[in-house]
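Below, in structure tokens: the form predicted alone, a single chain.
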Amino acid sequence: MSERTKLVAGNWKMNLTATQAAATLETFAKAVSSRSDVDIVVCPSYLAIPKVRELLRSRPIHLGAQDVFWEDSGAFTGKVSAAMLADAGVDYCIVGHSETRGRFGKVETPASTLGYFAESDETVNLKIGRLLYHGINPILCVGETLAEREQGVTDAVIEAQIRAGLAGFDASELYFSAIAYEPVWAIGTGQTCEPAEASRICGLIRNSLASLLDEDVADQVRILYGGSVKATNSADLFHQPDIDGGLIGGASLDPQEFARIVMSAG
């Protein structure tokens, strides 16, 4: 097994104006300045990307985006393309997050609006294709709902999401991609998957990659855990054998808390 550099990404979701993002980043960057052995990514809202990019120019922190559309241009009102993200200096992009799939651990929108969140394995696949074309590293999110876990179909759900999301790509194209296991029932709920079980699922993901692609690429792709990660549990999670870092949601909005999570990696 190769030694994989830990990767910790902060998903700021629909939070922080450009001014607030800048202040958060300044505090966070100072707190992690000594952690050069961990790859760090921050994923602000689209409108904050230019300001964050400006502040990251002299810092070893990567710029990420939270989503993308699968066409480079056209009559797609409100969408942002991979070409636009590449032009904005984005290095990583989250794809297939449970919230864009309409699979919420904690629903904060009326049930009648859930159809708006219509991501599917097909659209995930299309988005990954455009990101790869423009040299942006995808962070593919997979995970099961509480109902699916209780039905005993967790492994089958995750394997299906991986097969469909990565269908048609050569192994060499995915060498620098990452996959984030985010149990839907743990996102925004305060519940966290037990470290040993999270590691088991991440190992399952790596085995699926080896079967779908090849063992060399499967050994290189970073497998992350996400779902109510905090400074109090991050070390236990990150030091599991099959977990290569984390995709951090709410805790990444607190620069000191996020810094403590990063410092616990590696």
Given for the second form:
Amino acid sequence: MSERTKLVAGNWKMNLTATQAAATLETFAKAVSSRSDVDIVVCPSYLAIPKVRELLRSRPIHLGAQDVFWEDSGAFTGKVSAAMLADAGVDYCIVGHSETRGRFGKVETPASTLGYFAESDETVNLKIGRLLYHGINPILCVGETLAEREQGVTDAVIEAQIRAGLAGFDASELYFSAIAYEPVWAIGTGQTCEPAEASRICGLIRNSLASLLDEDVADQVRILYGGSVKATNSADLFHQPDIDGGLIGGASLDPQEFARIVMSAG
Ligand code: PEP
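The form predicted in complex with phosphoenolpyruvate is what I need now, so please give it after the form predicted alone.
All chains and molecules follow, beginning with the one already shown.
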């Protein structure tokens, strides 16, 4: 088994204007400057990408995006392509987040508007294809809802999302991709998955990669945990045998808290 470098990514979601993102990044970057053994990614909103890119030029922190569309250009109002992200200097992109899949844990969103977010495994697959074509590393999110966990179908749901999301790719294309196990019931709820259980699912994902692709890529891909990670629980999660880091939502908005999380990954 290879020694994988831990990866910690912050998903700022629809928070922080470009000015606020710059201030957050400055504080965060100073606080993590001594942690060179962890790969760090920040995923600001599209509008904050140019400003964040400028600030990251002299820093060992990668730039990520939160979503992408699967065509390079055309009449797709409001969408942003992988070609545009690559041109803006983006290295990583989240795909299939439960929020873009419309699988909200706590449903505050009226059912009538949920269709707006309805990303499927098929569109996830198309997006990954376009990102790989443009040299951007996908961070594929998978995870079960609370109802699925209670029905005992968690493993089957995760395996199906991995199989469909990665269908048609060659192992050699996916070496630098990451997968985030994000139980929907843990995202933004304050309820974290037990570290041993999160590690079990990450191990299951690794086994799926080995059987779908090959042992080498399964050994190389970073498998992250996401869902209410905080500085008080991150070390426990990140030191589980099958967890290679984290995808951090709410806690990544506080630069000191996010820095403590990153520091705990080394
Ligand atoms: C996320 O949105 O990917 C996430 C993990 O959110 P939070 O850390 O707030 O649960």
